[in-house]
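Read the single chain below, which is given as structure tokens and is the form predicted on its own.
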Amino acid sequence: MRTEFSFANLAEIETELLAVLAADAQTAKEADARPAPALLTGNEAVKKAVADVLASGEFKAGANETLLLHGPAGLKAKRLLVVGLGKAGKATAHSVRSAAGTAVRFAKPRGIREVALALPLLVSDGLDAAASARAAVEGALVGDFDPDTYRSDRKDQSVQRFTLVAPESADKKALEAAFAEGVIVGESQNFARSLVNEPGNKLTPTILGQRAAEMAQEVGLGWEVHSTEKLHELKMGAFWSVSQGSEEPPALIVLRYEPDGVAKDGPVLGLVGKGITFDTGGISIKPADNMEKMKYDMAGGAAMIGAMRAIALLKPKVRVIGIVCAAENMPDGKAQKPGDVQTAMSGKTIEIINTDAEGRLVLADGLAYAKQLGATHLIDAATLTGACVVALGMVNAGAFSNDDATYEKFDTALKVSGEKFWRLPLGDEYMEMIKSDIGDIKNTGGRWGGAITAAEFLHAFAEETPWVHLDIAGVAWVEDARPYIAKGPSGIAVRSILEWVRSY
């Protein structure tokens, strides 16, 4: 998709489709009267081509609703097309995202390569000019993506071309660099998803590495991809457990950003994602039913490559290592099994209760070789627990942490992302439960509280270094679509996690 941004009169865009937003302008006090859609543009132009069927109360300016109309009067577009944000009062750029990408996802299967959005100007509490340039070009790039790589008969719907329109009175400087950043942050998450959507015949622990390293290369960060010898050498024996039955050997990925004339004692930003490019369970084997869905747990490592792919782009001032552990999960005559003991590179010793426990294990190794390269604070993310998708469903992840200055971070975050985490306690009743007779710490510890009894099990290798663990296994795919996003791979985390390192 080819990203524009231009200051010009809306009527006299020339385009396939303009579309416009518009949000439920309704109080309380008038809920038993027609409903008043509000149109978020001051163009008079636009406004007559639309005004009889907004007042006829047919369209009600709900979230991501749309209303279509073809040969707009006054206007040079083709089509006129109108978004709804929802309740004005709830109007935030993160409404403009998701509005920017139904538009998209609304002309691609009608055969429309060409969109224009009106950039919201009529300002809120809630809607910043800047802030919605960003989110809308954001929203575009992801809603313009589809996971319908292998098929034979696959037709390019993409459009191909996106334009964000402001009045030519507006303030071009903030708003063009608002939209330059959104376009990295929205290239940077489609890539993450294009690596979660592979196949894992298509994406093994070496290939992942491979595209790593060339995203690297293409936006200059530092990297090294090692395998086998080098978690040997390291002893890392948690993450090598979870390898050693796979015929496909590991990938230790790590890339480097170390920006100029960032202080020496500075803090350091360590990123550590699960990359379980397949995932059966191991021995102890998981249904069959929904395991072709296991190719996805690579997507806390994908979120991680993607989010340091915006960070070369975007260039923040804090030096910044990504770690990705990358293995297969497989159950043949080498995997380790239920009762094995493991020493992971902390030194710590590890009792495998269960093998489909395997995250946990190349995280507890990366946490530790972040460390070990010099990161003063850690954030993690992982497709980790199916506890965690109990608890929260399929709306907010999960979110942990042992320090609340490194989590507050976080969360202020969120405001700009405006993806959803949900913060989980920790605490020394949950270590106990998978206290080890045998060794020091045991994989799992039942079934209560498992999402929490998961992150009590990295914190003992965060130790006492600020740390965020991110359990995003139930929203790292989307299981059925939506206006302003495709069924598959969502990249969660990308925009959270590129946040929070820039609030350093």
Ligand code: BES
The other form holds:
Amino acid sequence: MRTEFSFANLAEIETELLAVLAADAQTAKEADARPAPALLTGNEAVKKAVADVLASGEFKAGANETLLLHGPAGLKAKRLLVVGLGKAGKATAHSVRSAAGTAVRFAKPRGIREVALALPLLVSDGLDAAASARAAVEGALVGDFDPDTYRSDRKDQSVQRFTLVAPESADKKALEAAFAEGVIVGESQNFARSLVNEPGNKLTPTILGQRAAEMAQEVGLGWEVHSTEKLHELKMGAFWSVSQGSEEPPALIVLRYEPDGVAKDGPVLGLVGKGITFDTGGISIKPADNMEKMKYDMAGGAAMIGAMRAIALLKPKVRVIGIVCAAENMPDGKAQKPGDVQTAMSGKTIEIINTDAEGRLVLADGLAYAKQLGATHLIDAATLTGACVVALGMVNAGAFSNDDATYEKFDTALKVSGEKFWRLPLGDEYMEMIKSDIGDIKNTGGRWGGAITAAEFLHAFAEETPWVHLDIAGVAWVEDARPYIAKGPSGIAVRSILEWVRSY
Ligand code: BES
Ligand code: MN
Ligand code: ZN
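Give me the form predicted together with the named molecule now, not the form predicted on its own.
So here's everything in the complex, that chain up top.
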């Protein structure tokens, strides 16, 4: 999808589809009066073209509700699409992001390859025009993604050209900068999604390493991809224990962003991602039902790779190290067994209770390595536990932190990203649940509080370093298509991690 920003009179835009946004002006008090939805443009010709249909009450401007007009009178556009933003006053950048995605996903199956979207300038207090411009193009790019890449009769339904249109009187410089950011963020999120979408046979740890390295070269990041030998050299016994049961060698992917002119003693952010390219459970094998979904078990790693891409292009003034621990979790004659004891890079000994709790094992060594490479602050992302899905459903992802100030920054980042995370507690009582009789720590703590004991396991390796842990198991895969995003990989956490990094 080509993206462009134009400053023009909406009535003069020649396009297959012109989309404008509308908010539901109705409040509880006004319920009987039923005022028409408010069209979020000052353009008189557009207002006139939709006046009758808005007055009819057929279109309520609910979030992502659509209304199509062919040959709108007085406009050069072939079609006019009105997209609802939901309640006026409650609209956020995320409403604009979704509405733009809805417009693109409306066009795709209808053979419409060109979409122009009017930048909504008259929205709510909390939403300025620049934030809308960024969100609009992010939403358009995210909406354009479909996961059906291996269909032999696949017709590319991509929208070829997406134009965001603002009035000629707008602040061009500020809007263009925000728009350019949005393009980088949307494309980086889609890059992460394209990795998550790949099946386990097409994306092994080695291939994930190659994809990360190609990206790094393109955007000018430093990179290294290590394998078995380096794991042994670094004494990454926890990471290796997961990999040892697979014919596929592991990949320890390191991406480095080192901007000029930052203080030597300034913060170094360590981004650590779980990169299990397929999780069978190992000897504690998973049931067959839905096991195919476990190709997504590298979504945390993909989020870090996507975020590193955006970081390289947006150039924040802070050093960042991205680490992805990629392995395949397989049962085999060489696979680790329940009861085995492994020694992690940090020296801690781990009693393996369940080989399906493998994510925390690879991350234990990833976190230790990030610290060894100089990270002063850590963030990890992982499709870590089914328990987190039980707790929060497929709506919020789980977040944990050992440091309130660091979490605060992450929480602020969420306001920009529009992604939903919910903080869950840590605590010594949970750490007690994973004490081992034979060694230092067990890799599972039983049925109760499973997302938290998993987080406490990671805490034992992050130790005192300020750290945020993101459990994205429930939200890394969109189970039901929505008007603005396809069923499939969501690309969750790319945007939030990026904003968190930019806050340093
Ligand atoms: N990748 C899974 C997490 C997962 C499970 C995501 C189900 C989505 C749905 C992880 O490696 C795993 O298997 N976790 C186990 C841990 C348990 C053995 C303590 C789980 O959550 O069942
Ligand atoms: Mn598992
Ligand atoms: Zn897993």
